[in-house]
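Read the single chain below, which is given as structure tokens and is the form predicted on its own.
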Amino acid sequence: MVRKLMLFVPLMAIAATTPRIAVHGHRGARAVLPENTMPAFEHAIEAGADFLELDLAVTKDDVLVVSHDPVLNPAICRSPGGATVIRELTLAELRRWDCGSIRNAEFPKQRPVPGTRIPTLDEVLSLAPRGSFQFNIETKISPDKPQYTPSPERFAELLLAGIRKRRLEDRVMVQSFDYRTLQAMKRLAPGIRLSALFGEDARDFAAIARNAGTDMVSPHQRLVTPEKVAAAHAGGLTVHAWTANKPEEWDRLISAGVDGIITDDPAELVRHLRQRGLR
């Protein structure tokens, strides 16, 4: 009895003393609700994710709104006809699009909701009061597709005006792949923490951040090694892998020592990293 105690009590002390890997809920909650809607941002929040991540787009009449695609997926949203890339509809026109009805069909569990709209940046952040989760936000802008976005320096504008208008800026880290829109958001708002997204990139993960002017890194999970992390945490650096969805993956991940894994299942990751006592 003794000898059990003894071994017990050392394991607490561990799993007290380990860091707490942040969860995001990844387009809110796609494997269970329709991705970028507000009932998957709804169901991330009551799963326990510290972060909800979602993507942004901008209409014709400079609204943000949540939308991974700029040109509207009719594999997950249903059309009334006419244009279909974002930033040639007004928000009006937008709303006229079902992004609910249809099951994505790489997500057998997905329930669909029937009428739901794409949400504006306003709606999704004004979730804020349910909880002291994160917003994790994605520039979606690329400088081969110049026509889909505002400039980089106009979509930052926009997207800080939205953070300030709900008093979100220490909630709120902001993710691209096109580091302008970053560099822009840092020259705005230095103190809005800022995250280099990339998936294919096998140079060391200081050096990506260097690059970018970034203080976090969000590397395809693939990517991501022990030895990386920790050269990276050496550095001052957080890293947030993305998006892994697998039993196996979250162990590795967390073997890896990263700061938080970006899931399409928020509700799983969180009930894993309690069954390993890490939450």
Contents of the next structure:
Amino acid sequence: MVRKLMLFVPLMAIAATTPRIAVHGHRGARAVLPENTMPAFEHAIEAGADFLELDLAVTKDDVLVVSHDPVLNPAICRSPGGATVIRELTLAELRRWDCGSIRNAEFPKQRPVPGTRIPTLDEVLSLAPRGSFQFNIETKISPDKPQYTPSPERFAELLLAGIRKRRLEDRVMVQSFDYRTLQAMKRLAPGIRLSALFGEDARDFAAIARNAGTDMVSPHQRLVTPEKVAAAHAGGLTVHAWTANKPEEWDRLISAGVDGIITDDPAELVRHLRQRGLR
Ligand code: G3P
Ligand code: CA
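We have the form predicted on its own; now please give the form predicted together with SN-glycerol-3-phosphate (G3P).
What follows is the entire complex, opening with the chain shown before.
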């Protein structure tokens, strides 16, 4: 009880002084709806998320689609048969997969939406007029698996064209574990916000951002400390931590001073921040 009170008092002090902490709906709202689907993104918008976080893959006919896995995952998507590597499927072929019927066993609250298809990036970006939220777009690409994606340069070109088509340059950030697409994007369009994603790197955040050439960092939540965040802020960086789903994790990140929290349950995080006077 005393410990809880001690945490609550500093959080109230933070409430008076901190800018709004951005809520990112991770893969839309994976805790409650099938990940990276239109129903999940619509839920995140209704919940008041500041960012829709989504993952990108590229089809055989060069269409950007929203999927965490470059190889379709039978644990969450129902197959019509045939190839499973997205880069080997045309959009029309990919659309035959049902990625809404199977509940992800990791998320007991998740409600299936049978028949849901993998959306294109353009479909997700078409939600923009529904609010002033932003898009946190992750390029899923890896130097180990060049056969799963176009080159980093081509990936960045396709993404930039998609963003420009909807005139959303000011409402997107692009993040990646593979900094090659970030660097390519920077060359093509220096105004697009970029964030270095990492899960293992113990260096200070500024060193990682310098290496990636970004003004934002997206560390795994366990790497976040108040000292690292303060040093990042002193260097002009913003910090968006992933993927925190528990109240105690949210409180730790709030106390550390992060700028954004990436969560599978944006509605719950919004409620949590409201309870603490943080929105
Ligand atoms: O937004 C950060 C987070 O999405 C990175 O991990 O694997 O869920 O894409 P992953
Ligand atoms: Ca992601």
